[in-house]
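Take a look at this single chain in structure tokens; it is the form predicted alone.
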Amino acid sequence: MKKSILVKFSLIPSLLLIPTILWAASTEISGMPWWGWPTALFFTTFFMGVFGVMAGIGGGVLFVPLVSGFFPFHIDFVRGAGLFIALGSSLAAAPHLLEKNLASLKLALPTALIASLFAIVGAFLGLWLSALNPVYIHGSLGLTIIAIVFIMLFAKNTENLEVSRGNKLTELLQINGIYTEETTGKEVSWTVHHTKRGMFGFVVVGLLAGFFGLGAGWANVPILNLLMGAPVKVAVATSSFALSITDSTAAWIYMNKGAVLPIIVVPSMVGIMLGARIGSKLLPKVKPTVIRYIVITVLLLAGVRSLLKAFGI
């Protein structure tokens, strides 16, 4: 009974998000006063914040394809805002996740520092390609988002993988921890393995995060959970926290290039941070499976929209 109530509660925000997106898409043609777009951004990003934290993907991966596809903003401004969106979502959720011992500093710092270094490289590449022709960005963004959909769809999250012992690098960095599973009341001890492979995976994550302004949560969770063996809730929470390190570096590159507009960033940041605070409080009590499938559906819609926009449809 309680499970069905939680599922219904999780579906309510997604149903409210659909009219907002359709309204924004319809007004792209008819036009609206200047305050209309910030208002639409606020409500849209509020629900992105709830979904992003609970699914562990951050708000940027939802923000960039949806706003670039359904709002009349240049792709560079959307990508620049997307990094600040993911950053704001992460900072809003981090205190509660750290308090619950779900987010791990020992796991987040080495992975996020590697990703942030290569996010700078990705940011410069993305701005260079956009200067040649923004169509290239829309097309590659659409293909990337659809690829992300398939990764999320077929990746099987394991709630508590059995990792009996980490490797030498894991022991050197002391990457382990204990958290309380609130659904059962039991303490769960965890560690990780395949640390070198995981670190290399974050090189690719950083490049894509800077290039598209997507944040990195969509790839963080599969790497931390499936490859390195962290429990899924630890992976989700650590991913949300690590975004504050990864995205801050690339965000400054976009700001320095003049690709950050306050009228886009401010209402979106407020909406995403309010939603993220709610999402962080719901995360320990709700399994992210339902949220993950909602996110997959929305991302598929946004990916197709980006491809159509690239072809001028």
Partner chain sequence: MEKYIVFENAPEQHIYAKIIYHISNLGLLTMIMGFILYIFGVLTPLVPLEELPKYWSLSLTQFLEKTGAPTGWRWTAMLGYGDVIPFIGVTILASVTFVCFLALLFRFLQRGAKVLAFIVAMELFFILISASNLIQISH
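Form predicted alone already given; the form predicted together with the partner chain follows:
A lone chain is what you will see next.
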């Protein structure tokens, strides 16, 4: 008990301090050696990984707003790195989730197909707008992040869903599956409904993923769970896995356009993946709701910072 309180109280201030330190650093330390920023990036993404897992939102959504807001890198390179971070995290999680039958290939295939097509559109649109004026990206990112904060605060997943039959489209696409609920040992059969509306949701998910380089777990899960009726465990796991499909098209576009810098991508990917591993080990020792609210607050600050950047403040 004492240990858990200690862990909580030692982690909370460090999370709150990260943006403050980085904000100060980005304005005051201009003469930092070349290795200073990649090192700061490694430690920041490490903490994003730790807290992202503990808050249940993944570190991907934190990366673009925080790094574009508080680091000196151009937003094009940050978005390119953001896509690879989401891709790397998804690839790392997918084997386990697929083996356990929590992530569903049959659910991911059609939804990720729609999302990855629109991620291509989003990537081109984002790079085109950024070339016109990056202020458009900062402004729309700020607004999107604030909207994400509200979705995270108000969209509550539900366990009490029972979709006994899907619809014609669900049956054509054979979207159903079985997984074993570890807490009870029972096998749970599931299918989904409102498939057309769900697919429309993935149009938006794809556009945002390509446009901002964001991991889209915050949007995937409510669509799969609340709208389409997939069990929450299947929704979370399939969302995590499907990002590796959705983001791969946009990641190729950013890479082909030259927006992927190894000096940003590699420390970030390694940092966030190490952090996520530590975070999953710390998870039983901390209270996820407290961490979740802190992470949401940091995300809100990052969104406001993006908006301020758009107005040149």
